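For reference, the chain that follows is the form predicted on its own, supplied as structure tokens.
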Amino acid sequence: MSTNRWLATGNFFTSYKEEQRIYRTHLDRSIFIVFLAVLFIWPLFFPVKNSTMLVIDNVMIAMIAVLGLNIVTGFAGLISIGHAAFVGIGAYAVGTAVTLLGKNHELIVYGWPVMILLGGMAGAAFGALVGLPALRLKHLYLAIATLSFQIIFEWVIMLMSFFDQGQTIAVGRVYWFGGKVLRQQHYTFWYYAILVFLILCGFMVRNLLRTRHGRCLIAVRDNDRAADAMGMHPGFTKVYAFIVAGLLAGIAGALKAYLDRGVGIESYTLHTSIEYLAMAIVGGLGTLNGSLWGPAAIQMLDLRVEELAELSGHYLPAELNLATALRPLTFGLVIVLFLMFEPRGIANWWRMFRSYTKLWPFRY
């Protein structure tokens, strides 16, 4: 690397730590906590409606579900159809506290974070219980395991009386440092607490790719069987990456019955799966911003598609019902699209503009 950390022509390494820093120059430091602190400051300049500040919520907690599907099926190689199920287990570890404390409960309201936490360590044993089957399964006999588990996740969920089979379990609004937070500010709270685990998670998993956990996952990814002659153990490490993407997935799951301050089946279902694996896809696989860059083209689509239904609905006959059928076309138009033209995803068009900048001022 260039001796000037400020800015730099090229890649040129003398060593491997060098190659793993997070930051390659101190211009990319400056320039991410810039990003962080806009990320923090922007509410409160421009302040936005309820509805919007919903969907940045969403969009956040989409990422750290995602974050966990791509550790599984971008990192590790292996295909998992069930992952909105380890963030219903998230949610519903908050929605069984409520259950047999109460919603307005000194730990369900005063020890939030704790129930988040709690939260991603139940999607991480139940994500250790998933993983046993990648000991032996791969392709598609893993993908139909991981479905086995989404539908048994909801045939439980909706069978008993506990979890009031299915319908939505009320969970009491959150206490801060300044007090009870109060419906007006609920969403721009849920902001700055979605951000925060965000931003921890994706640190999580980019030291974890620094390791030689991280290692093993492409390794595996890529060979299993050379994986193995080179000392690594596949089996212990496709376990543990679904102990990861359980605890991110979980994680998400408590936030999200936090942000809605309540947990219903509908939010978790197999739908859900198929758009997580969508954001995964689109955003790119085994990469770590597109797990950020999926959800949010997703999410911006679902809305743009939204918008044009209902605006040609006024000059449509109400029986073509073309809000039912856009969406699900334009979904699966996206996907295959991507897939066909550009299977690294957004990622790939991201690589691309840092290449370009990061060659100035030889720019080729």
Second form
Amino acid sequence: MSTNRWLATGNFFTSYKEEQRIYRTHLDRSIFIVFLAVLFIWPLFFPVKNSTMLVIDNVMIAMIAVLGLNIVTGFAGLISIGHAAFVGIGAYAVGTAVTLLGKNHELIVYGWPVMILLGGMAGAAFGALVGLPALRLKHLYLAIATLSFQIIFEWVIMLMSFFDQGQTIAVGRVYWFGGKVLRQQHYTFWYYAILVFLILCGFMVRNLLRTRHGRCLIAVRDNDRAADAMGMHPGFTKVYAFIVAGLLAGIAGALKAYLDRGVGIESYTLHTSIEYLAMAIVGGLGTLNGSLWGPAAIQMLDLRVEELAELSGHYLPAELNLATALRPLTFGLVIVLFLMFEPRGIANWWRMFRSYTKLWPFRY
Amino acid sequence: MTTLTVSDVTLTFGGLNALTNVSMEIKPGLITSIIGPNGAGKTSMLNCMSGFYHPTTGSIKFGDQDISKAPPHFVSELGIARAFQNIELFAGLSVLDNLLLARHRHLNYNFFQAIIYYGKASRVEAENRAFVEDIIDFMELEAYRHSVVGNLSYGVQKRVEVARALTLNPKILLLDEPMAGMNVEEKEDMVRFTSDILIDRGTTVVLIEHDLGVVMDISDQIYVLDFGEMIGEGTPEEVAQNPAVIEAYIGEE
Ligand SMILES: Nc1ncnc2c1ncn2[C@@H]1O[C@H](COP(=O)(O)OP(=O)(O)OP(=O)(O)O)[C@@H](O)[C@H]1O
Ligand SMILES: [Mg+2]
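So that was the form predicted on its own. Now I'd like the form predicted together with its partner chain, please.
Okay, now the whole complex, with that chain kicking things off.
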């Protein structure tokens, strides 16, 4: 054990277990713990408008979803154009339970943590199903398979009266130890619930990545012939990537169903899938922290665009709906710009910032 | 100890025979070399042994087990590892991560233990890290442990390629031209590693190499291929005196 575990300077490892640590120094770890604590207590000191909290909640849900997308597209290198459909599976798992049991059934309003896990499992099951073609297909063909899943998903929901043709299926108000969660507390309550799931999912992925279950994803991405020679089944590894992605997407979807207090198809369309891809790219494909930067950045951008559209609405004729035009435009532009100038995403800026601060005060 | 037996293997690519009725026996505890001019079918033979190609006719057996149709990951688990002729490393990862990947089958914790990490996964990872460090030590890669493989020189990458195959802890190690493109010192090192792999680690070696000097020096048994056919076999002395072999080599030069 090195004598000084607070600073990077003079901090060296004397066992392999020490080198496994996520946080190299006590300082890093403490900063992280304080950061987590701040995430939990700030709403107590800075009450925000419900509309603001809703935005934050949605960003965090997108973070969970993009964590999943990063597993399959970032780490395993399999382009998925159907990620919103997996999120939709999680949401419609809740929707199905509501339709079968009623929107205020105990399982829905008391057993919501169970429902969220069930949503995750449903996502994982469909991940396995959709991932199956990965046993045979590669690259673009596989991407097309995920796209068809997205299309089929939308059609099935919109054609089946069981799912109310894609119109909103209402979900009841949940209960917590303090009783029913009312309108005023709704967004703050879900802030905490989503935060807990986000932290759990984040640690799950972080831990995966330092074990064989995460390394095998990178192996099949970088060289699946070599991965095969190393004793990994490349096909099954890819199916497994889809399962994990589906799991995280399903959790995100179930959370969204509860947050929106309803399930409707419009949140889980192809458009959303592309948005998730944009978030993953802007954040940084194949990085853990990129899954957090991406959704936040895209959401910020979205808000700015909306403001701009609103502003211009005062001067331009109303039938010239600028918001609808501006959105996809800025979106596409941002993706292209990132792919051209910073393909490693915001995560790379973070990396550079970290290595800059690490030099202080002189490591080693 | 298990013998790898290749009997009457023919491998056809669209009418062209890469291998024609080739038989060979890889005996445990020996260094067996496969030589022959370019395009003779040496890599194809290795691909058949490691499950990347499947013989059109004939069979390959490891002990009693038929592996003619087995996929690479299955063969690798049986204890046959290979290093590739054209480097096939995970270029974006560090040397350490490349080697840890080769421990895949030896890391016996499950998915749930992995996401919790503390406890079993952490312990097993540390044990395997120790094993990997042994190999790093053996292949003298200490200085490059944390370097990204893609940035290393060709010679070092070749060495990592061999180290990674060795990390699988195989019974038989298939080396496809591990010394090609190396300078003299690197080559000498690799020759030393190759014989140490057998002597220190007890791993049977199959070597494909163009440098006849090296082959004659360290091989116990040599098979000579030419245009997919076996034209000679035996100890270095026997092969050196085989008229068919001499003709193939002089005819080439
Ligand atoms: N996948 C393939 N498809 C078609 N032909 C192939 C394939 N693999 C090998 N061949 C052919 O088989 C023959 C033997 O090739 P192989 O790579 O085994 O030769 P080699 O002895 O390893 O040569 P070198 O010394 O150049 O590495 C060549 O004519 C090659 O073109
Ligand atoms: Mg070859």
